[in-house]
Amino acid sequence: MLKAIDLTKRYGGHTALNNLNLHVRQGEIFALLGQNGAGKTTTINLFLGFIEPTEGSASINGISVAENSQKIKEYLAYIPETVMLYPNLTGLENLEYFSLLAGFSYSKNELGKFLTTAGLQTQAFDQRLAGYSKGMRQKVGIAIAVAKRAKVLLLDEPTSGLDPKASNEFSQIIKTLAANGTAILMATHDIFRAKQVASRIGIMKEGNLQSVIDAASISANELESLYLKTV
């Protein structure tokens, strides 16, 4: 569902991403681990079409991102570190608005089911986003992804700033989405969370993908040791 071939991004003399070769299959969670400046967010932004590659290509469901930036939006949803929603609208209203933007019209009952699937408490549906915690806003973001039937989910530091309970809830939700066939690419600093949810884990340093590990083949302590040696 996601593929990068020799994907490179340079800014003047600085290489933010260097010859990335990566694929993420349907139903897989791929976690990119690395420090700030490692190239994780650059990778996400290239798949989103927010920036253009210097060399190489990124594709979603076989469609070139650079050549079909509008078409790829039909397949993907994006949840950044801070979900940008309308604070004066309720959770239900935000979901309805963004669903309509994506071309889907749902009844109030259907919208409520999407929010429930994303783990939002029923009593919060009609509360304004201004009073939501970060974890609650993330759940509305997940509900939007489900409502627009996204086949690909891009996450940039989604659990940053969440308390352990909210972080765990978020992890369980994205594992459910993957089990239902969504391809997920997640950029994160959180070694424990990457180990908990990912199928495969890539460690990045200074724009280079240094190694790719099958998450089931390594313990959390071993992953931490490998990460520290790499970065």
Given for the second form:
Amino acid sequence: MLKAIDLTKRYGGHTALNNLNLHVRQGEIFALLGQNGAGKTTTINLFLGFIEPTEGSASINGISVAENSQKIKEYLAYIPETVMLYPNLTGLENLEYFSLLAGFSYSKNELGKFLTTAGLQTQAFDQRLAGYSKGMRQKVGIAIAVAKRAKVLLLDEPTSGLDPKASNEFSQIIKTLAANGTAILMATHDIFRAKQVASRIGIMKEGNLQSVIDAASISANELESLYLKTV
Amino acid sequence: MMHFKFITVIARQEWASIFRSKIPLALFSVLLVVSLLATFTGWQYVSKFNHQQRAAHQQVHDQWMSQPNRHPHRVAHYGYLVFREKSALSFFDFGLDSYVGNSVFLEAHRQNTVNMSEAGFSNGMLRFGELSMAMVLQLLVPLFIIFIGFQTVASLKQNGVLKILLCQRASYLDILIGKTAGLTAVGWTLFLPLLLLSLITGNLLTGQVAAETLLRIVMLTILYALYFLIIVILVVAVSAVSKSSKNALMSLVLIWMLFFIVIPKSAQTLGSSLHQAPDKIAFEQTIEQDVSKQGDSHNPDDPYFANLKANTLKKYGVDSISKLPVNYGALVMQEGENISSDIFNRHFDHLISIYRSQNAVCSILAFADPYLAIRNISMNLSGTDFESFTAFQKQTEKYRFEKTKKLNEIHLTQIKYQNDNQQKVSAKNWQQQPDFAFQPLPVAENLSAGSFSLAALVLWVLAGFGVLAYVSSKREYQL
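Next up, the form predicted together with the partner chain in place of the form predicted alone?
Below is the entire complex, every chain and molecule, led by the chain shown above.
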């Protein structure tokens, strides 16, 4: 579903991403671990089409991102580290607005169901986003992705700054999405969360994907050791 | 590619988000009060001015009509004061009215001018000192649009919402056009009814809403709508290329200063330095010198008038002016009038062409500054522009010439040369003369005078959409 072939991004003399080869299949969660500047966000931005690759290609569902940046929007959804959205709109209004811009017109009931699926409590639906916690806003972000029926979900540090309970809820939700066939690429610093949700984990350093590990084959402690050794 | 469906959704959201905040409404309330005040004081000033002018005109006319039977040349020197009423829309846009005169004293042999000062003719920034509805719409509404719109895209970039928006199916161009549509709808909804209300109420209060005035009102409304659209496009484009809301605001305030202070002032200075106009004294001295060169009717040895005398005697087949069937003195005076009027018209046309060249600098710079474009066309359509003033000056000179010519004809045919000074003619002779009534320029001529500004406004709109398309195509403006 998500494929990178020799994907490279250079800014002048600096190589932000070097020859990334990656394939995330339908229903799979791939976690990219790495320090700041390792190339995780560059990878996400290349898949989103916000930056052009210097070399190589990124594709979604077999469609080149660089050549069809508009077309690939049909398939993907994106959740950044902090989902801000529109603070003056309620959760329901935000979801309705983003859904309309994705080409979907839902009834209030349907929108409510998406928010429930994303784990947001009913009483929060009609509250303005300005009063939401970060975790609640992330849930609206997930609801936007669900409502869009995205086949690919790109997450950039989605659990950063969330309390353990909210982080755990978030993990459960994206696991459910993956179980329903969504391909998920998640950039994160959180080794524990990566081990908890991912099918495979890639460790990045200075723009290079150093290793790819099957999450089921390694314990959290082993992963931490490997990560510290790598970076 | 644009998607009308998404543009509508974004525009509605923009509209709703503006009205959710109290700040735009507070700002609008201030502008509303200022606008109403400007309209009321403008209307009050114009009505009072026109009322006083009508009274003065009536007084002058009564005095003229009550002259007793007298010598026509005395009547010619008695003089007549003519007035120009302010145009129906001058309360909306004062234009040059504050700097040019509205009355001329007409007399024989002299071409008195209305205020001919440079400040009077040029479109200077002296107008900052006055408060008109046009000034509010031209200078303050752009500030309002800047304040409600500067963060429209920049804030989305800053907090990462733009990335999520761009991951939906709407393109960046849809987002920019949608934002433009939403902000424009706000500007139009708040200020176009206010503009129409001001114009129509102001006219109804004066008790006359001519069809042509209505046409002007419709055109002004359309052109101000275009102007607001241009400002919105500019605000959205700057917001879209700025990394943060703070940068966008600073850039827009700088642009405001450039467009509304620096360029207009520079245009004024550039125009007057490129095309230098003589001052009033120099202008009148040159005319006097040229008249003297052509011929002095009071000098018996003047060759031009000696020639005129010889030709007249020959024409009538007599050897002395006392034997002429017409009054030779009147003939000489009319010839002097022909000469001086011709020379005045020539110099006046030249002076006008200099001022036109000065104003052309402003018109050309309207392609670099939309404020200059709307300022010029607004004055044109309000009948307070340079051409309207020039038309008044020309009409008064034509009227003066015809009036003097008629009196000279009376002198020529009804007063005997031999006993010239002692004779009188009936007052009916001048009582039957038509009164002066200023004919304002038709709307087509006003539009023609503002054609550059009109073209500049249209070009600004087209270029604005071009800029939005360019910005939306650049990835660096999406992050």
